[in-house]
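A lone chain, given as structure tokens: the form predicted on its own.
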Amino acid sequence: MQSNNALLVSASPHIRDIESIPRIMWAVVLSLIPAGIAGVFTFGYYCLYIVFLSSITAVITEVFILLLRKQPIVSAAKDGSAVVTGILLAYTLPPSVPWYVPVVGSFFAIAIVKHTFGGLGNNIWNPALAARAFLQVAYPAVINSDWRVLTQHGMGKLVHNIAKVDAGGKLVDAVTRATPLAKEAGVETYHFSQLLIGNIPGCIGETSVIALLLGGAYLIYKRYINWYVPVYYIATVFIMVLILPPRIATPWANNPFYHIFAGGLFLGAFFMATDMVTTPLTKRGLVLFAVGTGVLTALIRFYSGYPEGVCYSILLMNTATPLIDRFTKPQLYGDRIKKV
């Protein structure tokens, strides 16, 4: 008779947690929402069709890859991992692209980015940033114009509350303004109040730096990210601004506040600089995947024709991530290094 302590021996990883892949991609869809309604609340009800579109368009692309590599269906495509690079590329268009934008951008993000190396877990670049790279270079005039802030909504007024007139001499309700970190002298400067909550020009996910937080601090509660990571990139930024010799003649140009809460670097820092696949895999290499993001970030800002440094800067630390993976490696227990 077999006892019930019986050693059973099987493979490895031998400790187990419940968590899953949908699981973790559905808590993240769940930490976007907020960003997403001070979106709408901010541009308009037009943000959700675009977000609507981009994920859909992923899904969809994702059904017919994996149809084409003969590869199961139901389970890929309900994890939730297309959802996710759906909505992440829709908060880094403009809120007023066309809709063939988000369409294009998706199915470049879920067919060539992430399964032209294989599919979830071998991608080398974010897909949702690498859609939006790809789109920057594709609709460069679309990209890069058109930042509004409506004036139809409360928000909105508390900034530009006279009505505007078109060409035609029809009244309007939005209003459009540089990006806050345009590198024009003369450009508006944003009061913390809007930057905070979020009634600035830019793109649909990523204005309301308290949204994000809030969509952040969820996902460090539930461990499903490290949180040196946000920490440690946006204190590498707030840290290069105040060394930087600044290059633009712009009241902000060496506000380290300004600059963290302006742009897209709290989402980038909690929701694409903490992607799982596309860095290190140990704390150091974490760590310094982090603070070369924010380096980079604050490189671009300054020196570049760009004004914005996220989304290339956690392309390029991508891309290094192999490389930080083999020297940031853990010795084994119990190996000794070998003198020369």
The other form holds:
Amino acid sequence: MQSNNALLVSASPHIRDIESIPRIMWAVVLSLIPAGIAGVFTFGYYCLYIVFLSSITAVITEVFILLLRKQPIVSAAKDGSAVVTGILLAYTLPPSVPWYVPVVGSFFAIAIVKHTFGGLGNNIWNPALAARAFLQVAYPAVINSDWRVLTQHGMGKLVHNIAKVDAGGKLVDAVTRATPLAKEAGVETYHFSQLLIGNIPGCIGETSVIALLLGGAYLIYKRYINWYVPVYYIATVFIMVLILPPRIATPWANNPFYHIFAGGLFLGAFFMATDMVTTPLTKRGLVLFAVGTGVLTALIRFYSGYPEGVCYSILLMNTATPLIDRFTKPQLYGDRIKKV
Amino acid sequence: MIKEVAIIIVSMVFVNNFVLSKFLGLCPFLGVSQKTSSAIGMGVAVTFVMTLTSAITWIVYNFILLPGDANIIAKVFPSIRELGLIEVLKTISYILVIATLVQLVEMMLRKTVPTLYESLGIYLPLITTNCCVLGVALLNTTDSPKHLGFLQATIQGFGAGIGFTVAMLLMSGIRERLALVNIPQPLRGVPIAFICTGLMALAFFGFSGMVQ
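Please move on to the form predicted in complex with its partner chain, as the form predicted on its own is already shown.
Next comes the full complex, and the chain you just saw is listed first.
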């Protein structure tokens, strides 16, 4: 948090590069656009409104908190990190949420999860995911059970007009806590082409695997994220789904392809588990983080009361990140291993 | 058998974590979690006390307090069954057991690991009044979901201690990192620790429902 000081002295090496926080953040925003377009195509214009509301609240909260903290507003508010948080939060919400849910969530993400720890770069948990978990506790009816199934998809079809459907007709995320997937007979199974394109029920930004891959590939190409975190994460879920004995009796219970394409795994793997702030620093630590997240995701999907485990698994590994950093600290050159 | 033990431990460590889902024992959790080394020491001490407490209080409850043939007091004072003093006597006798055990741990630590003894400071005798130790003893001996056997009760106490240690470890890692960041002035110290605890509890919600 250094001020704009003409006499600022910093440690060498002084390498000048055009990469900066705003550049990275706006690139992330850009990479999130395909998933948003897919969401709007699938669920209608109302999603756009949710995304907009969520991001604008995030930016306003950021400015407000910076004012309170008497810190430079313009540069910090323009760097796009608040917009990224807002968009990511909106992408994890069901498409039919009332307007106040993204507003409350964005405020929580920026004010509580990010700025109480000192703002950008200091937070322990991913703000968007922590806000998602908070909303799940605060508005369980909205997040868990008040889902609407899509009768048809197309532009301009407001989700509000679509009839509500009971727990039987929903996909992975769309099941209430009280009626876990296990007991549902005749849960609709979707074809893989549907899962890839994304015209299935789900959260706003998580349904289209292709759109998410497009954005993720762009970020990997720009080297803003590592390839190995998403790959290890998804591979771990794949393997765990194969070997774990499931407690759910659906036809796709042990189908690894179904598990990785359905739900929020790609959104989480490419855009949330790769967050620079809340993940370990070393490659060894990151691999550990990704594998741990994958194991937890599979465990939560199979055994816990929630149908989806991506959000909680990343939050749990965020919690363990300082410890992972501590135990994967690289050895200093010339430092000998102490013999016990 | 092994499966049952595993279920009890997983349940006590992750699903029903004493600190993060029952919010018991917050005093040492916030007091001794600034450094990982002392957090581990505290965790081990609490685990030790909890395991022994569970074992001894189970014996106290089943052979002295619980009305029935095994009740020793009732043989001497037959009227105690009618008075209904079990709940009162539970708390008093359990605290006595816990206090004795804590004294034992304190003596052991002072002789064997004096540095840890110093760094734990006031929080070591405070394990006596640590509500998670009393909590595990009371929860073990309420017969509400089902009556626990001796081994089950002891393992449950051990699992609760491990859960406490895990929470302490995670928290100490976070707080060591927080020591380096620019937290707003009014939130430094305990307030940010409480916010962290809340967010950790939020993350631990993911385990809910894993073990019935």
